[in-house]
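One chain follows as structure tokens, the form predicted alone.
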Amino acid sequence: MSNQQNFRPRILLVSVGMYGQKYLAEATRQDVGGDVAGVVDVAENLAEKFPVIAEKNIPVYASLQSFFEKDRADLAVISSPIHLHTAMVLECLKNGAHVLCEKPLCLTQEETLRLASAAKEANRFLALGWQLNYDRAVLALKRDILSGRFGRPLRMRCVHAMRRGRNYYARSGWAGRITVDGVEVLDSPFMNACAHHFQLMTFLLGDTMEKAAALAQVTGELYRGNPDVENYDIAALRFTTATGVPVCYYTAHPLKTKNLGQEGLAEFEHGTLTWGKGKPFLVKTDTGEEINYGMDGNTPLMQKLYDAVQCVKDGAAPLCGAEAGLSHLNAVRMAQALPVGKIDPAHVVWIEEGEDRFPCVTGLEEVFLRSAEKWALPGEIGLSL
């Protein structure tokens, strides 16, 4: 074997307490093509929570600086809170590491471009953790869209909502917040937990494999159903891309159903794309042909880690870089500028389940499904919450 084939990148895992524990589990349970050099996390007694850290003799550091003073990494995987991403990305790049950062990267277009530029100057890649951008079905579908196989895109929509309650918002100091200590976080279902399928739509509409479609304008209805949340937690949004394609998205947390969607539909000149939970990405063309690209989930959730490690070895870069997340970021900023309506407390029912408590806005599921069917905002078809 060549030295390149034998090369095993050293992987630094930054913040493993929440989503980052998925990276820790994958990198210690499977051979991901590289080795964990260390973990950076401020939590005390981390090895007690994750015994594999002690079992694998993985050193734990309280800061990036303390790690880089003693060691080096070829790839840093960052899963810290959003408002910490920028400083951490820059520190890792400065110390020679490629970066895989969980989504979203940051909160402004200027900051995104700054980080992309810093990666370029360091001759390192900056990849984002939008896992659907690594899905082999999605990539095959996008290649066919770009080839013009289905003609011009006409419109897209998706319903993607997940119930979240007291425990979800209590897990961190930034959940559901607009700012933390004067720093923006803009946390909402559209920003965070239910962002993937909106970003997927913009990614599919991007004019290259690396880019997502630019957005020109938005109309929408935002509401706060959970009175304990600072930001909105219900959103019905209709964006228009720079090329004139309407993109509708319906997402929320205070609903009775644990998961509403995902249910996606895209119309092209010569075909219709559907996808959803437990369903394949399927295109039916106007000639009667059916093209099944496979299901979301056929590609492993952590494929992004394997791809990043392989790119370190190959001297390449994952397709999902900073430009892939720009449209979602701009959409978040555009939506945040909309007014937030109040839900009548009489329309909110609280339910207990296990050791959790959930606010549920009465009739929210029906409002979303009827609105999506009409490609409309609720108020446009006489529905209200």
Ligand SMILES: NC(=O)c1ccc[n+]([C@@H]2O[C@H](COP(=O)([O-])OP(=O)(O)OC[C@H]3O[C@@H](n4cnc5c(N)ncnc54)[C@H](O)[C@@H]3O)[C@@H](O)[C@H]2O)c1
Given for the second form:
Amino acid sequence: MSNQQNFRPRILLVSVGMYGQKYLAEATRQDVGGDVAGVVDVAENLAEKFPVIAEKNIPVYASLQSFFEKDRADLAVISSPIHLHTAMVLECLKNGAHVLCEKPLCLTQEETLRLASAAKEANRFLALGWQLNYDRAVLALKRDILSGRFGRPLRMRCVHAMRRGRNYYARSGWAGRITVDGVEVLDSPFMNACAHHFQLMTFLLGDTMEKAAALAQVTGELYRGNPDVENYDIAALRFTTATGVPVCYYTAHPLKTKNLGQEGLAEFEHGTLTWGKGKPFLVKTDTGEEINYGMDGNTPLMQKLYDAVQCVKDGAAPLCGAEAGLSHLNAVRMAQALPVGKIDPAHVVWIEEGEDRFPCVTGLEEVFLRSAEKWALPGEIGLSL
Ligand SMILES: NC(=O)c1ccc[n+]([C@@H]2O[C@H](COP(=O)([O-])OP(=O)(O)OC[C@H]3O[C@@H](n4cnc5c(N)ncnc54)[C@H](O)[C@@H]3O)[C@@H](O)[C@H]2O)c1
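Let's compare: the form predicted alone is above, so bring in the form predicted together with this ligand.
So here's everything in the complex, that chain up top.
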């Protein structure tokens, strides 16, 4: 049945919160190649919030168990809070569904490997929602890196920070938290909202199309700019991969600029890669050749959904499996062990915009940009926040 191209997989959307609603929108406005079998979410007034649920007669369930008691799905797309992923992935696999789970899959290496082997045993795929790993420009670039076209990677860096304020943290109980009810969450810009371009760098440095590069060491500076957040919300980090490549990343939420970056640079033996918001992935080689892979925006954000549906039909598995997120996960844990510095409240200015309030650490943008320029942590070049 799965080889028939006219077969339309039944898709279960698990959690339609801030991010999961994008899957609902995509799967109800476009033909994604499959049909929505149901939505699982505990939120009240879902039908009011998403009129399409009634328009398309999509059944809503308060738990996975209540869905699977009545129905079946070929593909479950999980966009629940991180600490619920593991139990939900296992439940979906147990009930015969392939799984596309939003990033990060979970918070430990052991759990990642356990989930990967549960998928293998169930003969189902477990794909992750790191959208850049589905991006056609990124995939073409990685193939060229792996072929040795630019020589050995020497170092990589990226600045990516996004302003987030009161409403972002108020949307749910796990935002900005280290634990929820004793369960680890480790939420931070590095772990969650601004994770993608760090994950991208580890993916580009990975030695196969499925894997990201393992990380050996970290040095870094973490700060809490927003006093209402439990975890850190500013990070300047320099990792070294297991093969000795430095990877620098600068990310934060309490800043005046809505979006700082993404601004990426990677040096190879025989070429330099640049990428960023509104800029293509571009390699200039030392022979003067320019290779333009295109912008990441050329691939739809929801390509992951289309690819997952196609894989269900083909009996294949998306490249972005459980192991794709392991390096980012290890990096999150390595960063989490670093001390969190205090910021003088006099350096935090609160601004109001629309219905929201944002804490902004004075001068953060300049500190990040000057540090990145030197491949440094702020303190190493005499800068402080
Ligand atoms: N790929 C991306 O670019 C991207 C962007 C943002 C978030 N995410 C990821 O998406 C996931 C969800 O993040 P979010 O910001 O949308 O979270 P959120 O807190 O905004 O939404 C979570 C949803 O889960 C529902 N929920 C809570 N408990 C539930 C339960 N027991 N059963 C079913 N549903 C339940 C909530 O009602 C809510 O609708 C996270 O893994 C996050 O990292 C990915």
